[in-house]
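Only one chain is shown below, in structure tokens, and it's the form predicted alone.
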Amino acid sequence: MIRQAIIPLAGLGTRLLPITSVFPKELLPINGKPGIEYILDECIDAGIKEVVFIISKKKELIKKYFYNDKLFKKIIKKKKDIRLKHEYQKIKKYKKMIKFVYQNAPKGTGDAVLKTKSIIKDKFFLMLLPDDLIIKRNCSKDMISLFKKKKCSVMASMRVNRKTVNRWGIYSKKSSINKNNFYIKDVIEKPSIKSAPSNNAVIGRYILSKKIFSKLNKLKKGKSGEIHITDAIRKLINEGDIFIGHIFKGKYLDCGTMSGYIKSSQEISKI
């Protein structure tokens, strides 16, 4: 059973500067709705009961967004705004399922995941990266369905342009399960074009075992001086843990760049 999800939100959002110098990218509206709410709705629809937000002191606006009760109550009482009342009820629903932990130094996604060690209770948990929106079909829900059958770690996959493999974690396949799923032989963080084993990229949805924490705890800094979750996953694979790559059926939107952010609003407005 997958009941908990973690969402790393402490990143600086440098690709969306100058906006992110004062405002968290996860709260930027995408077609009139904060980006983080799309991720939360995906979690709820997939059956997740608790979501752990990993934030930093610089991004406490995210926490304030969910804890601004006095303001909502005051304005709703004064203006009797039906739309605002609906939005407040939705935020209260989100708030009940969210916990916060802090990563105040930008040490990478692996370090962020390690901050949740004391909160994760079950043997497996879901992780979603907020820059990666997948619309038209719930990727997390499909991955959880696959996990129930296979009882192992699952990671989302998408084929990318060979020229861009140095932007991604890249899989090498062990064997195919069916047209949408395969067993993973290895995963390499941001390989060169020449050394990349394929163009099957890791996309920001993971079902991981709690065993990942023991690997992260001992992990040394990797590329760019950060602790990469990919390096810990490689260690588990090398020790015999089974990982499945899931080629999702939804449409991928990259919200982490300005052009991607603008395109995301346009694409979602068409749905």
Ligand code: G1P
Given for the second form:
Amino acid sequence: MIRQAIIPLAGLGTRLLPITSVFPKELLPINGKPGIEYILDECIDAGIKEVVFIISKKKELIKKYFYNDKLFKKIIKKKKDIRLKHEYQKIKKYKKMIKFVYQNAPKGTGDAVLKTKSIIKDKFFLMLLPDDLIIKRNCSKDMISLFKKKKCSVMASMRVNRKTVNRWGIYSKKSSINKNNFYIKDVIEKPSIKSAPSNNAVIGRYILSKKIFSKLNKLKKGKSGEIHITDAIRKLINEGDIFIGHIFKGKYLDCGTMSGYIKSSQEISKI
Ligand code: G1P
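Same protein, different state: after the form predicted alone, show the form predicted together with 1-O-phosphono-alpha-D-glucopyranose (G1P).
Once more the chain from above appears, this time first in line as the rest of the complex follows.
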């Protein structure tokens, strides 16, 4: 069973400056709804029962968003606003399932994952990177059903333009399960075009085993001085752990850049 999901939210969002100098990118509305709610809805629909938010002191607005009960109660009582009542019900539902942990220094995704070590209960858990929206199909749900069959780690993936491989984690295949699922031989974080083993990129959905924590514990800083989840995954694969690359069926929207963020609202408004 995959019951818990973790979401790293402590990133600085430099690609979305200047707005992110005062406001967390995950609360920016995408077609009228904060980006983080799309991620939470994907989790709920995939059967996740608890979501761990890894935030920082600088991003406490995210927590605040879910803890405004007094204000909602007051306005709903006064105005009998049906829309607000509905929104408040939704936020209360989210709040019930969210736990917060802190990563106050931006030391990378690997370091963020390590902060959840004492909270993860089961052998496997889900991680979603909030910059990566996948619409039209629940990628987490598809990955969880694959996990139920194969009982191993899974990473979402898509084929990218060779010119852009240095933006992603890139993996090489060991063998194919079928057209859209592969056993992974190796994975490397943001390789140069020359050294990239393929154009299969890792996208921000991962089913990881608890074993990842022991690898992260010992990991040294990697590219750009951060601790990368990809490097810990690589260590597990080298020790014989099985990872599947799953080419997802939905549409990918990159909300971590301004052009991607603008495009996301346009695409979602068409659905
Ligand atoms: C992270 C991962 C990378 C992955 C990407 C997907 O990179 O480190 O392996 O391909 O997410 O969006 P980041 O976006 O944090 O640079």
